[in-house]
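Given next, in structure tokens, is a single chain: the form predicted alone.
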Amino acid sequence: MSLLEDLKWRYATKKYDPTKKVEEEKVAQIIEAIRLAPTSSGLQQFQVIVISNPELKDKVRAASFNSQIIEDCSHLLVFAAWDKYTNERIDEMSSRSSISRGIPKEKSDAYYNMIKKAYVEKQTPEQNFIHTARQSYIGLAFAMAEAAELKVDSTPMEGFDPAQVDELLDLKSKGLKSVTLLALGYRDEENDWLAKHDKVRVSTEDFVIEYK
């Protein structure tokens, strides 16, 4: 099946079957798709927390308007971005790149020093987080696409209290802030009202603005 067919199949699942668990190998494939997603300057400015523990899911649910989706889903992914850029974080990724590609670090120093000046010196931590959070959305998109290919249902969620989730997962100590949640599981087709409806999208003609 093509990616377009996979995307036509998927929808933001509203009711999961709590008796069906996503196979660990499929979860691993989804995580790998996120890990391989592109990010600005290849810095990978976010991490993913994978939650399958029912007690912890229940605590996150309490911080997410008591969403039944979180209770019933198989796995819950939390996308957490860097709270800010630091010289150390940029240096670490610079070193990884140098070692992996066999390129002397000094050859890329000018580029990474430019990044440090742009983000660490000239921006506030709040501005930094806006940028790092945007990178996590790229990973979120890759996760949903890979899940659709594997016929795993998913639901992206922004309806939660980030401060509460950050505290629950001790993200501050890791220099991270939660951005989005992604539920994974298998749809309860009989009880999910949305499963019976067509996907609604603007037509291509209305969606695309083209200049030739």
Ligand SMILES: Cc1cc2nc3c(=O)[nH]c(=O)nc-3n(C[C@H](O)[C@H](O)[C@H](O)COP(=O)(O)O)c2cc1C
The other form holds:
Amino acid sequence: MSLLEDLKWRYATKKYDPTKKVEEEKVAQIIEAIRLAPTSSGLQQFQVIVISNPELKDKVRAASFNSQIIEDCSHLLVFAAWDKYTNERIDEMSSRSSISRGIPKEKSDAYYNMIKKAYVEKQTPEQNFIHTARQSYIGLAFAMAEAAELKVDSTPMEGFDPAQVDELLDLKSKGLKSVTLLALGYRDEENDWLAKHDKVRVSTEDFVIEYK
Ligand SMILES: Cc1cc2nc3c(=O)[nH]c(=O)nc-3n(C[C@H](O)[C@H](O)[C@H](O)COP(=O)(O)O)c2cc1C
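The form predicted together with the named molecule is what I need now, so please give it after the form predicted alone.
Next comes the full complex, and the chain you just saw is listed first.
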């Protein structure tokens, strides 16, 4: 199937079949797509928490308006972004880049020192988080596309209490804050009201502003 066909196949699944689990190999492929997602300056400003443990999943569900989606899904991914930029975090990327590309450390540092000035010195942690959280949405999009390619259903979710989820997963100690959830599983087509409906999208003519 082409990417466009996969995107037409996928939808924000509302009812999962709780008896069907996503194979670990497929979960690993979805995680790999997220890991390969591009990010600003390549900093990979977020991490993914993968929850299949039923008790923990249930606790996150309680912090997510008791979502049936979370109850029935097979795996729940939590996208958690850096709470702020630090010199250490940026230095780590500078070293990684210099080692894996064989770029002299001074050259790599010159670029990343500029980034440090812009983010660590000139911005507040709140401004930092707006930027890091945005990067995590790129990962979210890649995850949904890869899941669709594998014929795994998914539901992106902002409908949860981030403070509660952060506490549950002890994200503060990791310097992270939750941004979105992504449920994975297999649709219960018969009982999912949305499975029968077409996608609702703005027409291409209204969507695109073109200057030729
Ligand atoms: C960032 C994001 C957050 C979303 N949050 C929720 C949510 O909390 N609960 C839910 O049922 N659907 C949620 N959705 C699903 C959207 O409503 C859905 O993607 C949109 O209506 C388009 O439909 P489609 O994904 O089926 O094509 C979210 C989607 C995105 C991209």
